[in-house]
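In structure tokens, one chain follows: the form predicted on its own.
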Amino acid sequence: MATILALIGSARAWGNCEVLAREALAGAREVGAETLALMRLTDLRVEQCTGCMVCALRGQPCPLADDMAFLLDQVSRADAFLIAGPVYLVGPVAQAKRILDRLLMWSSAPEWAEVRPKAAITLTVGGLEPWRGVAIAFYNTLAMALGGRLMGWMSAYATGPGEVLLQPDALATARDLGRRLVSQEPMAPPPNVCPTCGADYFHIQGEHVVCPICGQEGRLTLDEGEPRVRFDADSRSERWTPSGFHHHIQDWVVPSGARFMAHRQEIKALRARYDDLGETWIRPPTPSL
């Protein structure tokens, strides 16, 4: 295996996402990688999404002139990739997010959809348990929705920048997942987590639980008075692989754009209802980008 590519969520110089990218990155190394490239998400320029749908309706490349382009292209070189994603405000940071968004953009590559995923992990890193809120699920969605198969994830937990290399189960952790890059041997998911992208958090009806994320399905059960929730062992969901998400925009995304057109004049005539409301536009003092 050539090149692993590590995407660095954080803006911190040698904080606890660059410490855990570089140590898996030395994992994966151990089990012959050759080449070991770091990006920093927060250099990249990523305007937001203007759901202007000229990528999924027309088929054309986006729009925007910024550093998207740029990602994708990276990641598509490397054989395989991490993310190293730092939790704020239980969830993922706002570029990473901001990227995620910005993803209908394949559908403008109709050749997306053959794409072979390629080994992935995610490395997410937070200050209290508690307050990991939904940042693991989301950076292991984002991983997927740029081309990858999930070998892995993991989360620690440290406040000051490099923290985390006093917590030597969390670099063994990191170094395992790096040597699963090469040797593309997922780990067991732990129980009670959809074991397609690593959420936590279900809709329960009855005793049937959907993953709100990636759409798995499972079963809750009772084990020894415990709540616990079921997967079936060798099934996952399709919806963030490549062939899945671009079925996704063909299936539904494109054909909304006809629903709408059916529908606009309407739209139009039942908008004049907020004519006459008299409301005032707050403009801020700093103009947007």
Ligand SMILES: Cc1cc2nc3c(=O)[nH]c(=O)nc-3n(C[C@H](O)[C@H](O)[C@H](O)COP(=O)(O)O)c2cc1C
Given for the second form:
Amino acid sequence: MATILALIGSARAWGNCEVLAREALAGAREVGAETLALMRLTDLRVEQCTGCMVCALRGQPCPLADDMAFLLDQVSRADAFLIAGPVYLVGPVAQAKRILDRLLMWSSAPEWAEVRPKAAITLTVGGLEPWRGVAIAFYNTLAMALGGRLMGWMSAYATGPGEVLLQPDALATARDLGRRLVSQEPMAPPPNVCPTCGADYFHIQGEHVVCPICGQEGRLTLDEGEPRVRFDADSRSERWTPSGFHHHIQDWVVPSGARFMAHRQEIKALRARYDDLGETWIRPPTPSL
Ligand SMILES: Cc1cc2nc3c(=O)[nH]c(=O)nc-3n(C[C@H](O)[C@H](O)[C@H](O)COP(=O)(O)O)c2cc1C
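May I ask for the structure of the form predicted together with the ligand now, the form predicted on its own having been displayed?
Let's see the whole complex now, leading with the same chain.
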């Protein structure tokens, strides 16, 4: 009965992201998913967040008119969703970051705090593992910020479009994750990785480690001489859940408006120190239409 939506981060038709997404959809179909849909993120017109803050500080809808509402509507209609995205220059593809930036717009939708997260998985594809950078945790964060409850994630490494088809293990993992979208059985997180968002880099404060992406806390230990990052088996960071993100906005972002207003005149006066720089702004030529 389930409807599964695959969000593809790469613009390449039949690229590795699309192949893994299709494999995961095939896995979901095996265990009962009926409606399968694909959407290419690069087909969407997504404007860059301008930081106007009317969503957070005034509770007003985002004034940018583009395909964000369409995207959110499609995600909300699905029973479960996946994101398949490439590593570009050690990070996610820019369109995915643009979409995440725009999700501050949840500020103007208080009902978001009550949303029950739905099953989600992510499939990240890079060219080579040492260049994987921060993409995996990023796509996981995007999935959570879109209202996903992660059932698992994977990464694969392949360069030319579709080359991942030559890797049976990667296809099998994608298919297994696809099944989890329907069965809703989360995978066991790998060792030394943040169990909430999949980050494999941490802020180290003595023995205490903090995931820079989701704030999950853990401990650095030595296990027979091998360094390990340990987390409570059942503890998961709430930062990117609908209610967690809503609280961050209410508790920190909204009061930041009053803090700024209290100092606004002082800040304006302090700007005078740059009055005599004699600088010029350089702007691109106006495009001829
Ligand atoms: C602009 C660009 C930047 C890339 N940067 C990285 C990188 O930093 N690390 C990496 O592992 N792979 C990198 N790759 C390789 C892609 O992640 C890889 O080819 C992937 O399979 C692309 O997915 P697709 O086939 O679905 O488009 C880059 C590819 C492109 C086009």
